[in-house]
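Next up: a single chain in structure tokens, the form predicted alone.
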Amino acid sequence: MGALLIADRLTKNFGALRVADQLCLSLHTGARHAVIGPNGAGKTGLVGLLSGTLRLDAGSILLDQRDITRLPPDARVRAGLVRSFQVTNLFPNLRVRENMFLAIAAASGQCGSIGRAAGRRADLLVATDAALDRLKLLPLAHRRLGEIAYGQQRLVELALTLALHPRMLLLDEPAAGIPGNETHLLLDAIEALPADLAFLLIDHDMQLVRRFARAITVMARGRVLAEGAPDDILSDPLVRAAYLGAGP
């Protein structure tokens, strides 16, 4: 089997910042992949790469053997590599099903006949229900964004990426800003994730890493410092002195 995702010699500098040096990365379909490092190896300027959203001044990246390096973040999310971001990114004065709907009518396309009365448009709402229901979001639905717990606001994005039919979910620190108390409503619904959905977690939280990732890339100054099965890697003096600021 391809891999679905191939990340190849990636090189992107601001001035004498190296965001990613000659990097590359590659995952296969149903991937549980951590991409960790110390704060400045350049994880998360990785899934900006990755979605689009830094541009490249070198490399290539391919999806499924579609070649996308040069696909805008939108295209991207249509070719099925979607992204959640360290801080949630949705409207929070509508309501959780405004907010489901509006996606899904941009993923469908259908973004310039939402000024419809949404009773006429049976098919998004029913996608839109469809969507939270996966995640068991259907009672919050009525609610505004920003009135519900943080932790359910992470959970609608979620929601929100699953709804894009991705088949690759590059999630940037999931559970950043959830109180605690409240962390296993994003983490169990990771953990249900559907098996042939691959995803990339960028994260340094271990306990995190060790429970979802089954191999490990670690990343230092914008390289690639060690990559492997979890047990081996969290064991590496190499990647120990990297997060003690001792590494290469």
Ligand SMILES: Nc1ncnc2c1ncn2[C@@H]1O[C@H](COP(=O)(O)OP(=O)(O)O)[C@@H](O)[C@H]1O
Contents of the next structure:
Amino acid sequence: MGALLIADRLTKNFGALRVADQLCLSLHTGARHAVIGPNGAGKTGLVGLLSGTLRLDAGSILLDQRDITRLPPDARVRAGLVRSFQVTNLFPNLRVRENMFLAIAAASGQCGSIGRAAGRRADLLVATDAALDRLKLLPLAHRRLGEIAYGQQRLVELALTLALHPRMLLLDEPAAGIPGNETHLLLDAIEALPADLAFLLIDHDMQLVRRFARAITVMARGRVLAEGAPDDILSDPLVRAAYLGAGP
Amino acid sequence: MSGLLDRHRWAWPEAMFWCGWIAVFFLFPDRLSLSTQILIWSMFALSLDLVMGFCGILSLGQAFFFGVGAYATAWTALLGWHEPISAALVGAAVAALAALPLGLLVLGLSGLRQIMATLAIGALGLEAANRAAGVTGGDDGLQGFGFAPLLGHFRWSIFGQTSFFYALTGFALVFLLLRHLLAAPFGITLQGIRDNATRMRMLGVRVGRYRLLAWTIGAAIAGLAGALGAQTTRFVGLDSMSLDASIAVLVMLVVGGTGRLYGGPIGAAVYMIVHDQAANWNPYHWMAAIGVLLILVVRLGRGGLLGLMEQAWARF
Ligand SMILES: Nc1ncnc2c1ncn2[C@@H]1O[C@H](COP(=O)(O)OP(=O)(O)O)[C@@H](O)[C@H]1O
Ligand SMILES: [Mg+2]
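Other form of same protein, the form predicted together with this ligand, not the form predicted alone:
Every component of the complex follows; first up is the chain already shown.
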């Protein structure tokens, strides 16, 4: 399988702070790749640069051999490069079903549709409820998003992200904020992802990383510290020192 | 508030609203001219509600498009085209054409900067209209134009029946169109953009395109309202384009309730009736009456008069 995503020497400064320092990353179709590193290492920054919400100072990004370095974030999403947010970023005043409807309408290119009322679009409504059901969110469908528990909001966030049919998924700490008794929903959802979908998983939870990742990149201060198979990386004394020395 | 996905369902208070307008014709036959003006400003308020209430674009220059529509329609008559409906549509189209390039300027901004940019559009537009006296008649305005009988049949009587039904039909059609657009996925998308544009972008939505669409449709509706104003009063003055008019329509919308479609029309009715009554009582102090009303409505809760009615109804 050829490379799906190639990030070449990504560089980003916030003043004197180097968030990304010549970062290189290459993911193939169906990759299961984890990025770990202490807080402030630049992991969220990397997601921002790849998804286009942060502007690069230097470097380039290829998706499927197409240069997307200058593409705005919404065009990257339409090209199949989708991110989730570490902090829930949704529509708190809308109901859970309405939140999902927006994602379904976007994914099916129906945002501008004016033919029939949204409430009569059986096609979109069925897809909406099916997408909610994947994460067992249907019982919450009529609730306002802002009034459900934060852990449940995290699951809605993930459900919206998955509804966009990503080919390359950037998951920024998807487990953060989900209570222990609901993590299995998240794990099942990740487990059930199609084999040709590639994802980049950022998390501090080593069990989660061990379970899903087939390759790991260790970051610190905007640089790649080490890269390799999970067993090698997680037993590497240098990595352990760097990671455990500064991390949580 | 009922859900976004139920917007297409009719509720019975809506029937009350429309029956009320029919009743006005029979109950107040001597107030048809005021009623016609309320209908026109209701349409104008709808245009601002689409742009601001439903799409989150802050505009203090909406009267610019009202004025452009009014002048354009007056000119179609002055140039010899007297069929009223097509002339009104010309007003709407010219306003929409003016809105497109301005939208590219305004819609990239947010918050205070957007308010300032729309204010500038209004101010510059007014100044341009003032200077271009050859086109606008300057301070004297445009007059001496008239239109053929409506549908080739109904003359523009001095009692204003034709004007009233013309404005009522125009308002109802625009209302139905907006109601349909806002219930469709397009309207749900606008709501998403209003609530969280960043997230919409990260759903892959071309946010700028939809904002520009809403802005342009809003301008067309404002232009149509201006056109109807010109046709029913047979006069267009600079005040139709003034900052006062932009503020008035904003106050109407806030008093009635933003983002709820009936808010603007209800606000327009209250505003203009208070204006009319207070002018009898003291022509200089009617603005104080509006000010007190505005403060009360804003203090008592979000959602204007319509929001208050909904709260009362929920408790009842
Ligand atoms: N918008 C910003 N402006 C300035 N500094 C920022 C900004 N966003 C992140 N940073 C800084 O960049 C560094 C990397 O942050 P981040 O990528 O969020 O780390 P991680 O996700 O690995 O914990 C941190 O030191 C953070 O304080
Ligand atoms: Mg982070």
